[in-house]
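Shown next as structure tokens: one chain only, the form predicted on its own.
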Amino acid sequence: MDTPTEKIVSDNQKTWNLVCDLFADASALPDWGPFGIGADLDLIPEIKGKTFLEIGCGSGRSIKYLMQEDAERVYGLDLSPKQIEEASRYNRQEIEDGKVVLIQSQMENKIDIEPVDFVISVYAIGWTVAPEKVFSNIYSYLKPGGVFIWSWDHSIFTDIEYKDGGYYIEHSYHEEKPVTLIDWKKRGTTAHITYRKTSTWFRLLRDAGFNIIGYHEPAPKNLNRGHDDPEKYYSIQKAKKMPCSFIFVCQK
């Protein structure tokens, strides 16, 4: 029996409130994912004087980076009140100066902001329960010609697991069903996520009206971050064999 959407969102919000401290220093701009992927791609051609919205702003590290690069204004959206609290603490001066505005909401809900030059998201979009709504919202937030850049776990990476000294395909790439993670991160909480095929993401973006102007599957850059246990989900051994992340660059 399918889990109701409302319960999925509620469970995920509670989960991120409980695990947010574990991700305070997780991937953030200029990185687009684990192992420093994408930092050398120069995906945002100009930050100074531009306006941004970050979907899934987490602890606010990417927002701080954009501010340090002289962005005009940055909006941050996150489902978790605890994440918003941490992002507020980390960007307190910029908020007081009116340069940063944080919004606590699920990404599927439409928010009222000025049109922005860029919408970005580092490892958050994949949590959505309704990607059609999210992409439609993002399209509406952008100025004409605006750019949407986002990263997520590569669809192949999620199907591969380490066992008996090697990597094996443990899940069907073609099966796009929701997955429930019990006691995620050993915090006694439940998380829900749906892994989708790469072709599905392409279709959803195009259906929303986006022109896909870039698609990247970067190799890992930082090879000595302590992720050397092959049994861990994010292990450098696994990331060397297959892309751990993809990055879409889309234009309105």
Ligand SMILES: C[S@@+](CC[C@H](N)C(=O)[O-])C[C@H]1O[C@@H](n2cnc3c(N)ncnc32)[C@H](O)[C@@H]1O
Given for the second form:
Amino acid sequence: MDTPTEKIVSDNQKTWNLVCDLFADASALPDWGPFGIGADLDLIPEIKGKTFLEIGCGSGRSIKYLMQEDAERVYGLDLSPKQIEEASRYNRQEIEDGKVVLIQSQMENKIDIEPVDFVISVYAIGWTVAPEKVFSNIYSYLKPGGVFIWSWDHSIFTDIEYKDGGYYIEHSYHEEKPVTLIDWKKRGTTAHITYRKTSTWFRLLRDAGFNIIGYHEPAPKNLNRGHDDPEKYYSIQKAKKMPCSFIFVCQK
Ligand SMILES: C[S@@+](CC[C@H](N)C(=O)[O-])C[C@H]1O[C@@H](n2cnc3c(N)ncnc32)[C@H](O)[C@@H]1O
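Write the structure block of the form predicted together with this ligand for the protein whose form predicted on its own appears above.
First the chain shown before, then all remaining chains and molecules of the complex.
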């Protein structure tokens, strides 16, 4: 039987509260994912004086980067109170100065903020239980002409696993079933993710009204966090053979 969406969200919230320390210094802007990808693409044409919302802001490292580059204001949204706590600690001065506003909420729920120039998201959107709602919300948060840039695990990367010295297609690319990760990261907690096909992401974005102006599948730039063990999910060996991440650039 399928897990009800409220249970998925509540399990994922508990999970992120328990694993957030493991991700505190994971990929954040100017990178858009593991292995230093995306920084060289200069996807945000101008940060100075612009307003941003980050979906799934996690530990707030990307927010700090945007502030250091003179963004006018940055809103950060995340499901996990623990992540919001860490993002608040990391951006305390900017919050006191009214430049950073953090909101603990699930991305599927609409929040009330001023229209922004950019919505960004680094490795968070794929956690959603309702992408239609999320993209419709994001569209509504943007100013006319505003840009939404987001990254996530490449759809093919998740289907291929290392076994006996080689890479094998372990899951059917065509199946978009939710995956339940029991005892994820060995923290005794359950996480749920639905991996979606690339064509599904294109369709969902277009249905929400976005004009897709860029789609990137970057090759790895560097080895990060000791991911040189081929058995690891994010292994450099695997990332050299197939795209680990995709990045969409969409305009309202
Ligand atoms: C891989 S982390 C990325 C964090 C951050 N962007 C970074 O690069 O450090 C994914 C984040 O998505 C958040 N998240 C998961 N499901 C969510 C949901 N339904 N609504 C809002 N945030 C969610 C998690 O709490 C977590 O902080």
